[in-house]
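Quick heads-up: it's one chain on its own, the form predicted alone, in C-alpha cells.
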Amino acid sequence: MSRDNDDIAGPLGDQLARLFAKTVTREALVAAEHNVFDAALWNEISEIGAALALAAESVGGAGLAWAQADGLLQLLGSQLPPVPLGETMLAAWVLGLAGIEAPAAPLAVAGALLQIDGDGCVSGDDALVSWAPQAQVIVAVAQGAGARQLVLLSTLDAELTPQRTLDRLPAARARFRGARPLQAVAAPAVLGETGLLAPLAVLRALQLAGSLSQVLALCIDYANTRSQFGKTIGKFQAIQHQIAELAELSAAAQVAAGYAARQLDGGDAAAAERGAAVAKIRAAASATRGAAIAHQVFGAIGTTDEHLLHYHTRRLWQWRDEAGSDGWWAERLGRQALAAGAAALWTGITASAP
C-alpha cells in the first residue's frame, strides 16, 4: 500500500463522517425505509469522490486498497448512510479491475451467479439485490460456455419484485430473461467460484464490524447516564460484564473483517473466498450475540421506534444473512477442508493466517 493512498483514506473518511453527522438523521433513515432516495446526500457523496474510492486510478478512481478503505467501509455500518454507497464502491472496484469506468449513478450488486448464452444475453434469478429499486445498474457475474463474464445490467431490463427485509431498506428479487448487458467483459481473476458473493460478504462483514462498534458506543454512553437504584447502571457488575463481552465481539468482528480485506487485496481468488468465509462467520456470530446484549443493556427503551438502537440491530440481523449466512460459509469452508484432506489442514490454516 502506498503512503499516498493512506493519506487519501484518512481525509476522505473525515469528510464522510462530517457529512453523515450532518445528514443522517432519524427522518432520513425513516425516509429511506419508505423507498425515498436521498438525491442531495448522494450528490454530496459524489462530489467528495467516495463512490470511486476503491476504483483504479486508470478509470478515474482513488485507487484505494480494501485494507486502506477498511475504516471508510466500517463507517457505512457505524453511521448508516441511507444510500447504496457500499454497493457502489464495490461495483466500481470490480469494474475498475476489468478496465471499465463505473457509471455515474447508484449501483447495485447481485451476489448470485447468472447465466449468459452464446448470443450474450443474460438470464437468471437472484435471491436478493439490496438497493435494486433505487439503482440504475446492477453489476453481476454471469456463467456461460466455461467462462465467467462481468456484466452491467440495466434495472429497466429486470423484473424487480420488491422485498420486505429486516433492515426495511429498498431491496428486490431481480429476474432477468434474455437481457442484453450494457457491457460484458471477462471476470477479473480475483472472482472465484462464488463470483461477486465473496467481496459482497467482505463488505457486509466490514459494515457489521462498524455497526457493532457504534452499538458498543451507544451502550457505554447509556450505561454511564441511565440511573437506577441511586447510581448509573454502568456501576452494576452484570452490566459491566455484558459491555465487556460486547467489546470483545466488536473487536473480533473488526479483526476478521480486516483480514478478509487484505485477502481481497492479494488478488488470489481462493484466498479471497477463504477470507470472506472467515470474516462472515465471525462477524455474523458477533452480530447475533452483540444485538442481544445491546437490547439487554437498554431494556425497554431500546425496543422503541424513536430510539436509534433498532436501526443498528435490524441491520445487524439483515447483514449477517446477506451474501451467504455464517452457516452457509461455514459449510463451504468445511467441505473445502475435507476435500483437501487431513495432511493439508495445518498448512491451509497457517498459510492463510493474518
Contents of the next structure:
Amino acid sequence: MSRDNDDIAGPLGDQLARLFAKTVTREALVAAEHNVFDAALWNEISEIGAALALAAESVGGAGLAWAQADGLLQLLGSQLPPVPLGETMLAAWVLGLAGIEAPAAPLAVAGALLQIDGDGCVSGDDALVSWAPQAQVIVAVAQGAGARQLVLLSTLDAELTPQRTLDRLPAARARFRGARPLQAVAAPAVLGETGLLAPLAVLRALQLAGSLSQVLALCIDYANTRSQFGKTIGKFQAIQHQIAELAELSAAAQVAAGYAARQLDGGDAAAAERGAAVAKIRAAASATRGAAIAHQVFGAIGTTDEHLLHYHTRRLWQWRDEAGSDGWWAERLGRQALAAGAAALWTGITASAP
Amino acid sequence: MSEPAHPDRLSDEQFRERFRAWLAANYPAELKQDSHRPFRRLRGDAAVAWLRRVRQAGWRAPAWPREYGGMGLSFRKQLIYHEELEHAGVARIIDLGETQLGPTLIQCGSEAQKAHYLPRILSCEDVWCQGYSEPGAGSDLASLRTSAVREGEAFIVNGQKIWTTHATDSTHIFTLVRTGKFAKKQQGISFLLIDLATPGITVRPIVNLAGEDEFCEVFFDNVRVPAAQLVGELDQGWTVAKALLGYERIWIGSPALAGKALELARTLVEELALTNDAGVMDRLAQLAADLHDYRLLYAEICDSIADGGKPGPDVSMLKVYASELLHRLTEFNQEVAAESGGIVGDARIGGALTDLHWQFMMARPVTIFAGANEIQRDILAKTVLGLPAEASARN
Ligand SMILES: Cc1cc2nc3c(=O)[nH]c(=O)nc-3n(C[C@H](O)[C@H](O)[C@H](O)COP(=O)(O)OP(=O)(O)OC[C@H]3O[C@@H](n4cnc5c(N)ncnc54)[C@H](O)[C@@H]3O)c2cc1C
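The form predicted together with the partner chain, contrasted with the form predicted alone above:
In what comes next, the whole complex appears, and the chain from above leads the way.
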C-alpha cells in the first residue's frame, strides 16, 4: 500500500472507464437484468487485473488501498458494469489480508454474520446476497466460540432463494445449515462485530456516490437540452435550485464514502465501522433525495423503461437499502455515541482523520 | 335496500350510511385496497365490470346532473361519496369519461354530442383517454403542434400525442389540436373528440419504470374526424379544457392515497417491531401529523366550495402538498423495510404480505403529471400571492 500505487490506480481506472464506456451498453444492461452473465466483460476485467486491485501483492494482487481505489470503485456506480466486480474486489481484499489467494472467479459477499460450530460447519441466514445465483463462492464471516472466522462457502452448499430486486440483478436469500467451508481462517482484525457488513456498506456508499455523480451529469445535460416555454428548462430557477441541491448531495456522498475508505485502510475495526456507518447514512440520504430530484427534472420521459435514468435510480434505491439501511446504521452509530459519553463526542468528530 | 333514489331527500348522514351499506354489500373483498396493495387500481375489463354494477344500482356519476343520467349530488355529498369509497377500500379507477369529458360536454358540448356520448360514458360502451401532451409540449402545453385542418365536413388530423394513460384500454380520445396560428399560442387550439378505431391512428404502449404498460404514444396520420366532433368553438379549445381544471385538482388532491400509505406505514412499523425506535417513531409521527393537517386543509377548501364557492388557483396547494406527502410516505415505507425495501413483488414482512415496490413506483410520477409541482408553485406565487411574473418566463 505505498504511495506509488497511485501510479497504478490512475491507469487502471482509465482502462476500466474505457472498457465500460465500450461494453456497458443498453443491451448489456438489459441482458444482465434477464439473468445472462456477461462473461466477455468479466474476462476483460480479469485480464486487466481489476478484480485483484485491492488484494495484497503477496497473494498476487495490486495491493491498492481503498482510498487509492476510491475513483475506480465509484466507476462501478457511474458506469454500472453489470458484473460483481465490487464484491469480488472486496472479497479478494479481505482474503488477501488473511493471506489467502482469491479464487479466480466472480465472488459474492454475505454481509450477515453467520455461525460456525466446533466441527467447523457454518449455519445462518443472509436475507439478500447480491450475485449469489451467479457466483460459485460466497465469502462470509462466521462467529465461532470466541473467534470470528473468514470463510469461503460454495453456493452448492447454500440454500438459495432467488429474490426479484429493484436493480433487477441476480440476488438471493442464502441459508446455510451445517455447510462445510471450502476454506476457513481467522478473520482479519479490521473486521469487527459487524463482520463484512461494514466493508460492504462502504462499497455500496462508493457505488452510490459514483451513481449520484453520473445522475448529476445526466440532469445537467437534460436541463440544457429540454426546452419548454421557449427556453431550456435549465434556465428556470426552480430547476437550477434542484440541480444545485443534487450537486451538494452528490459531493456529500463522495466525501463520506472517501472518509470511510480511509478508515478501512487504517485497519482499526471500530474506526472502520464508524466510517461505514457515516458513509452509508450519508450516501443513502443523498440517494433518496437525489433520485427524487432527478426524476423531477426529467419529467415524464424519466419514468419510462426506454430511458436510461432508471438504471441509475433503481440502483440508488436498491443500494440504499442494502448492507444495512441508513436507519439501521444511524441507530448503531447513535448508540455508540451515547455509550462513549458526552466528552468523547466532540473529540470523536473533530479528531483529524487519516 | 340501500338505493340512492332521491339523495336530495336524504340528510348527509343518511346518504353516507346508504352508500356505505351498499359498498359493504357489493364491493368485492378481493379487490379492496389493503396493506398488500394500498393503491390498488382497476383498469380494463375489471374496471368496466365494477362501473356497470355501480350504474345498475344508481350510484354512477355523482357530479353529473340528473338530467344527464348522473346523481346530481351537492358538492358536500360528492365529498361524502369519495370519503366512503376510501373508507371501503374501493380501488381507484381512472375513468376520464366520467370525471373529465362528461362534465366538459355538459358545459360546452352541443346537444347532439351530449345525447350521443354521455349515455355511452355511463354504460362504459365508450372508454376515454386524454390526448393533450406531446413530445415537445409537456408543461408548455400550449405549444402543441398536432394539427387539424378543415377539409369539407371533416378535420384531417396529423401529429403525435404522448403519455396518454391507458390508451390501449380506451375506445376514444379527447384531444387538443392546433387549428389556427395566432399571436397568443393558447388561441388556435381546438378540443376534438376522436374515435381510436379511425383509420390512420396507431397506438404504441410505453413501458414505465415499474415494468407496466401504463401510458402510450398515439400517432395520427391523415386521420379524418367528422367536423361535428369539435367541442365548443373553433380555436377556443384552451378555454374548454381549462373550464374544469379546478375540479380536477380537487379530486387529484384527495388525501385518500396518502391515508392508505400511512396505514401501511403503521402496519410496517408494528410488524417490524420498530415501535421502540425513537427515530422511526419520530418520522412516523411527523407524517401522521402532516396528513392530519392536510386533511383539514383539504376539508376547508372543499367546504368553501360546498358553500357555493368555485375552486380558485389556491387548489394548486392541494396538488403540491398531497403529491409530496405521498412521496415522503412511500419513501418511509420502503426505507423502514430495510433489505425488504428492495424486493420487487410480494414480500412477507412479519405477519403482513405487502408489495412495497409497487406502492413506491406508483407514487413516483405524482409530482410530475397533472401540472408538475414547479408549475403549480408558479401559479401559487403569481396568482395567489401576487408576486411578479419573471420577465418572459411564460408566454
Ligand atoms: C404517469 C403519467 C401519466 C400521464 N398521463 C397523461 C395523459 O393521460 N394525457 C396527457 O395528455 N398527458 C399525460 N401525462 C403527461 C403530463 O401531463 C406531463 O408529464 C406534464 O405536463 C409535464 O411535462 P413533461 O413530462 O414533458 O415535463 P417538462 O415540461 O419537460 O418538465 C421537465 C421539468 O421542467 C420543469 N419545468 C418546465 N417548465 C417550467 C417552468 N416554466 N418553470 C419551472 N420549471 C419548469 C418541470 O416542472 C419539470 O420538473 C402523464 C404523465 C405521467 C408521468
